[in-house]
Each structure stands twice: as structure tokens, then as C-alpha cells.
Amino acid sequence: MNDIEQMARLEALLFVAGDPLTYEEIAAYLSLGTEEAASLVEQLKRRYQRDPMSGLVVRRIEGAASIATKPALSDTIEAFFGKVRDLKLTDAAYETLAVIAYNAPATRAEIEAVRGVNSDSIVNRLIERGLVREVGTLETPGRPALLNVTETFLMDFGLSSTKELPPVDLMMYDTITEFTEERQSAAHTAAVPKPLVIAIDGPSGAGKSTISRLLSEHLGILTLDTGAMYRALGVKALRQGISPADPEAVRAMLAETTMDIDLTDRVQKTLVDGLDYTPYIRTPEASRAASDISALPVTREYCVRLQREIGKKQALILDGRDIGTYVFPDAPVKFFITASPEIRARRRLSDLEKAGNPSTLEDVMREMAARDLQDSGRELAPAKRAEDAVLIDTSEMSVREVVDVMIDVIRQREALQPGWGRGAHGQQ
């Protein structure tokens, strides 16, 4: 089935499906990858967008899409259906949803402590319109109710994700009790805050790019992956017929190679000459291509220069092989993240069979002791541990329990660093 038709069949998908879908389900509809369906659902908002004559929009949502009109057109909507939404929302109601979108999951009792009063009413009524949901219970006695906002607040605040809201002078609600008055003094407050970047270095299979991505969600802070910076390039070297090991072409390739990151989802897309190469970037071939272009100075000047442009505007965790030592090495959380080689090559295999690469395990590992040799023996910022970074064998631990260790160690960090801040930098 060709492109066109792929296009027909999510169209009509959305359409009729009237709720934003995830796109492991438009996956799953269309017998496509996620990465594939994605991919899709961009081609089709950029349709509508170069189209003047039509009156939809792609909506993507917290990692879901749907399919809307055009917010030009609401006064043509309301003379239909009415009001279409008419929320009277009080300023207390209002307060209280911020916090809850900054802070989420974030239970009563913090919300409290943000806001300085009860706040139960309004939560309860923030439920009743549909604005605000349970996900779940915090694990302390009582287990209270972890409170999340819905799509529907997304909607209707014309947002794609809560990573989209603008920064606000909002501690995380997780440590809201551990500052007290005197903390907040005058010299306290005048002091500008720093975006906190978290450095989660290893090797390959060693779970980082999961574990950041959990990480992500839990402290709300955008994660980049540095590795799909290389792995991209590589690929690009590899289309043009360009060895990734050869500096000078490289070089040539790079004066006109422009790359750009979306972190506007939850998964990261990699621009390279404004095409999404995130579909591409996890084979075999890429992660030789990346093994050999990262190891190349001028690449490597290349893509931290954009990594620390990004982490000066903004909070990040980033993981890769030398962020802690050689991208951020002031960074003030610092991970390095291993497991035994079979472990990994066994989750590495694991990752390659899920997207339609059989190897074996001989292969695998034969491959990653290539890797690992290469990147711990280049001139330029040879991947190793920071002496400052925490060590975690995830060898024989679930993604959870390492996720659990790391947020404790930031929470400890954190209290002696109370100018970080989560925003961008100078706006929190």
C-alpha cells in the first residue's frame, strides 16, 4: 500500500474516531510502526497546513492525534452548535489547574501547599467539567489520589502536550514542603535561576534512553537524546555516499547540514535539512555510521554546540557516552548508567527484533564490544564515567527501581541548589 492510500486510511481514522488516538493504536489500525504512524500523522498535519481551502487541523496530544477545525473558524462552529465552551472558570479554579498542570501528578495535600488553602471543591469540580483525572495513588499511607490534567484541558487551552506551557514561578510540587520562609528571602529570590540539566552517561543496552524517558515524565523536564543527534548525521553520510569516518567529507557535509530538535512530544524527532529522521536511526547500519561519525572532532563540535545552545534556555536530561564528562561537565546531576554485556546486548537484540531487525546475540555483542572499544578510545572526549557521576548496575534492576534511585539522589541535590530552576533560563 503506497503513501497516498496510508494518507486516505488515517484521515478517514481520525475522522471517525472523534477522540485524539494514540499512535501505538494508529499503528495498530493501520498494521504500520509507531514510528511509521508518527511519521504519517506529521505528513498530515503539514497537508492541512499548505492547504487554505480546508478547514481541519492535526491536533497531537501528549503522544496522541486527532483531527479538529481550524481555531480561525470557531465563530462558524458556535452559530452551528452554540457555545461551543463556555468554561466560567473562577480564578481560584483557574490557579488551581495550573498548578496541577506544572506539577503533575500532584496530589491534594500539595496542591494545598502551593496554593495555601484547601483546595478539594474545586478539584472535585475541575473533575466534574472533565479538566482534571486520577492516575493513579502515591504509594504513602492514606495512598492519596494522584491528580493529572485530561485532554480536554489540552484542547481547550490549545496546547499539544503541558510541555508547552510557558515557565511560572512554580517549585516542583515533590519538594513544595522542603523550602521554608527563611529559604525564600530576599537574597534567596534574587538569584537567577539555572536550568538544571541531568547527565546520564553508559553504554549502549544499558537502559538510557527508557530510564530518561521516565525520568522525563516524572519531573516534567525535556529530555534530549544526544545519541540520535549522530545516529542521524550517520545516516545522512550513509544516503550521500559518504564513509562516516572520513573527516574531511564529513566536514564539507556539515557546512550544509542543518539540524534541528523537536522535543514538542514526548518522543523526540530528529530534523536534519527540515526531514524527520527519526524512523531510520535504529538499525545496525546507524549505529555504526554514528559510532564512527561521533568519533570525528568536527562532528562532535557540531552537535554539542547545539546541545549546550538548548540546555542554556532550558531544564534537560541528556543521555549519550560523554555528556557528563565533556558536553556539561558542570552539570549538577550526574549519572553513569551500565549493566552487564550480556544483559545489554540481550535488551539490544530485544530493541532491534521489536523493530523488524532480526540479529543474534553473538552478533549483538560482538557489535557493542566494537562500539564500546571505539568510543572509550577516541582522541575527543572518550566516553567514560565522570568522577562526580553516580554509578547504577541496572544489570539486575527493573527501569522502575533505577528511575526511584536517580529521583532520590536529585531530591538530595536538590536541596543543597535551590537556584535551579525548570524553566527556561531567567524566566521562572
Ligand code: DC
Contents of the next structure:
Amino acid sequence: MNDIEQMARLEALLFVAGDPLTYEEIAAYLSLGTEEAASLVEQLKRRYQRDPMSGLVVRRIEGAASIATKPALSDTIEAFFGKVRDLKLTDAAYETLAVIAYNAPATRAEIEAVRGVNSDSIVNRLIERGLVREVGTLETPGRPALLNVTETFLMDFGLSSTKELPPVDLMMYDTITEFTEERQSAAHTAAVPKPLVIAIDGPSGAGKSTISRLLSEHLGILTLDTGAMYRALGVKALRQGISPADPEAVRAMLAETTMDIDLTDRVQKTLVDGLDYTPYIRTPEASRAASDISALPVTREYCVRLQREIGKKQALILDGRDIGTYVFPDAPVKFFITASPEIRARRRLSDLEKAGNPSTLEDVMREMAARDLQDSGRELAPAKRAEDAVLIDTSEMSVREVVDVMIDVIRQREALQPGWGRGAHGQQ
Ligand code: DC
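Would you mind giving the form predicted together with this ligand, to go alongside the form predicted alone above?
Okay, now the whole complex, with that chain kicking things off.
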């Protein structure tokens, strides 16, 4: 078979698979070697990139590939899913609806525990189609959203209430009964083993904070933005007229500084000496000050001690630069999130505009390049990828796609090491 035919076969295969296929699987289906399969995937990826008339992209992650729609077309896709309400539901969607109806109110993690697979995209589609809605949050760390079926669902299925649903043992899911019992005894909290620490490192503008927030909602665990800590200390130094790059002055300042991180409301509050600095830390001056002050050993010691203390108390997602390499080198799951400099600068520019601090793309790119160089070039805890971190380039991915990929990685790790999420992780 020639390359052109193989390429067509690969495209057809990825199209019907929907979920990522590993290079080994592709190689087996196409009777190729694994390296040839990887090279074919690369060619298909480039073909889509070159073709402005294509609405598709190839996603590659950890030795697997899938076909997805271009993030720039999300408006069209959302319009389609929003409008075409009478589309037939897939078996997976029916299954998810049943899990929610029988267990309502249920969290995403509980739905996943019953189905055994990540069901976020299906749940989102059911929400878009008006069959499921959020009805509140669970009062546990991370406050995951609680989901229930809607009146549209009841009407579509000819029910006046979910109490009219047939008894559970008529259903095909043996696990629902078991699951419900377990859920009652565990008071809603222990459905899924949670990873103790998830490290998310990468340069600014790569999308770490948005991704961490969504991941936190999905997994029901808290997230700590470590950059905010360096930013707040940088702002305090500026306010006191201290140079954030002056080690002695910063040492004296830190000796008189109390930092508290309030994560109770999901949205992080970074308090310095009792004052919430959150509103003041996203300016270009704060970014520069953070980059300077974070290069000082005394500041790193101060912040890392606090980060480890918080991470020891509860399951936690931390986003930063050195989480996987230094703060929690034994974290069971590590990601390094990046994107092209231009895309990162565009994202930062849009954040600045939203915060009422408009700038220009050129200025933001220049600032970012200088900060990247300083953050990754420094001797102490340089921003770099841990060897065992999964690298994700988010340039051409939507946030939802990135999060889905990360959840898959987390679940794969969990399957390899059952129970690792609950044990101590051994950092000091
Ligand atoms: O992620 P951010 O842009 O909010 O980070 C602000 C600064 O703090 C950035 O210059 C890098 C630095 N930083 C760090 O050195 N280590 C971390 N764990 C997080 C941020």
C-alpha cells in the first residue's frame, strides 16, 4: 500500500475512533511499524495545518493521536449543539443521563466513578441540550458542582418526577446500587481516589490558571496559583519602595511579612499581612516585580515552605514554574503546559484588557520574552519541564480539550497505580 492510501486510511481510522488511538494501535490497524505510524500522524497533522479550508486538527499526546475540530470554529460547533436539540442521543449520553437521574444530585466525579470513564464532554453536551443542569455545589473542598436532570428531560421521557423511574435493578448498571450505597456511607465525598498533588508548570500565558481551575472543578480538589504568591510579594516590595531584586531589603521585608492563602471559596485570595492583594497583582509592574523577587533564594524559601505546607494538608493542584522539579518532585502527576510566544502574548493581552490595563501585542511579547528568559535562565529553580512531566502544547487547543487530555492522563496513571491518590507523598 502506498503512502497516499495509508494517509487516507489513517484519517478514516482517527475519524471513526473519536478517542485518541496510540501509535501502537494505529500501527497494528495499518500494518505498519510504530515509527512509521508516528510519522504518518505527523504528516496528517501538517496537512491539516497547511490547509486553511480544513476544519480539523490532529492532536497528539503521550504517544497517541486523535482528530478534533479547530478551536477557532468553536462558535459554529457550539451553535450546532445548542440548536440541534432533537439529535438522537448516543448510548453513552443515555447512560450518563441514567446515572444522573438515578443518583441526583451527582458530581462529575461521581458520574465518572459509575461509568468508569471521563464523562465531562457528554455532561457538557447534555447541559447544552437542556437535559441536565447544575443545581448547586457540594460542601467539600473544591465545591464541585452538583448536577440533576431538567424538566425537559422529564417531559421528553414522559415522567413527572425522577421518582417515577423504574427500579434500579431493571437497569443494566449493577454498579449503580453498589455505588449509591457507598455514596451514602461515605457522605458523598469518597467516590474517586484523588491524586494528592498534581503539578502544572509552564510559562505565563500558556493557560495554566484557567486549566487548573477547570481541572479543580472536575476533580473536586483545590488549586493553588503559586505565581500569585510571588506577585503579591513583589507588589508589597514596590509599595514599600523596596527593589524586588535587592536580596537584603527583601529578606528584611519577608521577616516582617505574613502570607495567608485563602482557598475556601475556590477563588484564591492571596493575603499579605491580612490584606487581600488579589486585585493588585495582574499589572505589568507586578509581573516584573514577581519575576525579580522570585529569583531570590530567600523569597523562594519563603513561598516553597508555604506551598508544601498547604500541599501536605489536602489534595492539591499547584500551578507554577518549579512545582514538578522542586516543590513536589514526587508528585504522581506532572504536566508542563506551553504555547507559542505569540499565542501566549495574545492571551496575556486579552487578560490585561479585561482587567482595564490595555497594552500592545509588541509590548506584551517583549515583556514576556524578557521574563521568560529571567525565569528560565536563573540558577535557582529555573522554570523548566520535569523529565516525567507530560508536555502539552496548547497553541491550537481549546481549554476544554486540554483539560480532557489531562483527565485522561490522570486516569491512566491512576489505573497503573491504583490508590496512589490517597497515600502520603513524602515531601518535606
Ligand atoms: O505564573 P505567573 O505569571 O503568575 O508568575 C509570576 C512570576 O512568578 C513569574 O515571573 C515566575 C514566578 N514564579 C516562580 O518563579 N515560581 C513559581 N512556582 C510561580 C511563579
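Worth saying up front: this structure is predicted, and the values here are computed from it rather than measured. Residue numbers count along the first chain shown, from 1. Basically, rigid core = biggest C-alpha set you can superpose within 1.5 Å across the two forms.
When the rigid core is held fixed, the Cα atom of A106 travels 2 angstroms or more between these two forms. Once the rigid core is used as the reference frame, the Cα position of G130 differs between these two forms by 2 Å or more.
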